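This document starts with one chain, in the form predicted alone, laid out as structure tokens.
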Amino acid sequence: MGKALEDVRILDFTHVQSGPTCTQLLAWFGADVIKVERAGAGDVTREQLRDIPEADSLYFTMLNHNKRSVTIDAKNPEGKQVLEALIQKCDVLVENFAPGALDRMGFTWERIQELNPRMIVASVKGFGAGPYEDCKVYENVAQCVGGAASTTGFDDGPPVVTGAQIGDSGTGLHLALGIVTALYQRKTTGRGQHVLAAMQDGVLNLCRVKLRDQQRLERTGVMREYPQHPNGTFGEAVPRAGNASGGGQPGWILKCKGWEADPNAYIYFITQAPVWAKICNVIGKEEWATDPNYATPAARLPHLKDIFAEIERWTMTKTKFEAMEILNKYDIPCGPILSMKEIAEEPSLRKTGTIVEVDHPVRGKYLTVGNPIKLSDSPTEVTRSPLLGEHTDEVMAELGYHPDQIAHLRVVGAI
């Protein structure tokens, strides 16, 4: 069975996080990603955050399955012509670099388009046009100036950032979409073009419903579903709403059996309107659910806190897999917290290939996340990722150099 990208080849200037994040998944989808690095250093995430001496860490593997590597100076005058060559050849160019860098390369929108009409030249930034976009932006910058950390946290604290790599691998996903849409136009108009995905814009985004409550809370200056209502006041921003849902189902995260020991031993609880009489059931306060204090959604909403309270000691009483086996008997929303050593041993990930083992030849066999998007006809197999320069010679003989010829880039140093 073919894959779906099968045909197209993507040169991989990418490097850190955003841009791999785009270039494995379409390399996931099947297409040919030859990833151009540096001699003797390559991606610096090959050196950081090591855990075993020598090997390229889990911060590179994680995020360069499935690809080539080259190694190629792009300050050697013949190295020059061989990226050239590649441009020719290839059908998407993706870069990450700081703004202004792909520029001083040589390598000009106008220049690529000399060389490859066809060529779609996509790229991670940290802003669009604007008074910004010439700034570096790293993921928890992102998140900052998005609009996610000023509505991430509780009121009474800072500003938070999340766990969650929006900023850098929610970028890298907008990217993929947005190079996959360029070629599929390409179809029609025969032209490539340039493809840009901001970090903020990313950020925003995901953000979305935050933008929607800015434009309530000016509206009507409060927001009944937050946790701030009814006994706090809201300013003129769109406040930490700590772990409301944000939506019109109020949730909350609660404590489960075994709490005082286990971090994580929490479960998210929704009190989903059409549940509540069974929720009601459930936590043995039958009376809520004609109590007009309690019976609708719009009573409820100044009670919340006073509900969940009332939920948890329920909660308390039970491990979070057994409060979650109950309540989805009776269709009640609700998730425990996985720690990341749960979700590494749990059998149903490995099975969807969601959770993959796979074999280096330097660090042996590691864990890493497959691929989220699942194809029938296209499935998914990750292999590791490239060794440095472990694809130079092959894929110079694809570009039709002979061996003495790749024999002498590599004694000049292009190569």
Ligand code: COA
Second form
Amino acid sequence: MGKALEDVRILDFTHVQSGPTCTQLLAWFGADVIKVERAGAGDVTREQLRDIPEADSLYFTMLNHNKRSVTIDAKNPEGKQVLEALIQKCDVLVENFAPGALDRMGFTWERIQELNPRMIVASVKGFGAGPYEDCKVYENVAQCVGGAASTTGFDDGPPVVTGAQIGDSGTGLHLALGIVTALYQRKTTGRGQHVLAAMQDGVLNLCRVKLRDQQRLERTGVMREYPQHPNGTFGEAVPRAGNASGGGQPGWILKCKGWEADPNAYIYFITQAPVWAKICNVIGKEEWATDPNYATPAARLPHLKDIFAEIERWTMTKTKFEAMEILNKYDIPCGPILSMKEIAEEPSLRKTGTIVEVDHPVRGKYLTVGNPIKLSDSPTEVTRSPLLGEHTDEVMAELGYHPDQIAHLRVVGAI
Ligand code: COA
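Since the one above is the form predicted alone, can you give the form predicted in complex with this ligand too?
All chains and molecules follow, beginning with the one already shown.
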């Protein structure tokens, strides 16, 4: 079966997490992704957080599947010529260097357009144009400047960053959408364009509901579904809401049987309005279904703390999986807090290819997250990440270099 992007060739100048997430997705959809790395060292993540000496780390292998690796010294004059040949042959250049690094290599937007006017140049940067545009940015910085940290955690504690890599992987996802959109537009214009996904913007996009709440707060001074209501106070900015649900259906994380010993024996419970009567039945508070203090969503808002305490008395008598099974029978939305161990061992995720076991010549077998986006006509096969420079000769030959020329470029350190 064909792949959605199989005629697309990508010059992958990315490193660390945000850029590689993007190009890995494109590779899974069938693009030929040629990752350019520095000889000797390569992407810095190859050796970060290593669990096996001398083997590419899981950090690297889990972000660079289905790619080819070539080593080119972008600052060597003959290495630059090889890069120019690649730019002429590829459809997209993806990069996430610090601001200005690509220009300093001599590959300005103008130069790239001169070499290949159809080329799409896609960049991840920390910030868009403005006072911070020259700053280097990593994941947690993006979470802090994009509004996630100030709105995550509990009201009586400091800002908290989340384990989900919304700054890096989140921005990589945004960039991938920008690239396929630019490829689509190129069909009619024939021109390339620059695609920018700033990490601050990507995180803010994912925190959209909090900017919604900022404006609600300014208008009304109170947000009734927040845990600060009715007992606490609101300040000028959206407060941290603990585990409250971001939508109109109140939710909270509740203890389940075994919580004293198991840090993940909890369930997320949503008191969705259409199933309120069923919730009352399940927890043995049938009278709440008709009591005017509890019968409507608006009446319940001032009592949420007590309501969740009462529901928790019930969830504590069940394991998180037992509670899930019972609640699902009544269409009550809920979700057990799954540990990474439970997720890694979950058979249904293996079956759908969301968790995949991959074999690597140096590190052996390891688990990875496969393609989370499933296309019925473009199935994903997850293949291992390349060794450093594994495909240099192959790609050079495809560019038309003779073995003698390749040997020469190696001697002068261009590749
Ligand atoms: N040949 C020669 N030089 C190369 C090269 C190659 N193949 N690949 C990279 N380099 C050089 C670059 O040209 C740059 O040199 P310069 O500073 O002299 O111009 C140098 O390597 C370092 O690149 P840089 O991007 O500055 O790396 P860093 O390790 O100092 O910074 C980040 C890392 C992630 C902070 C930075 O790249 C960044 O802010 N990126 C944008 C935001 C981003 O993606 N952040 C999330 C990362 S998950």
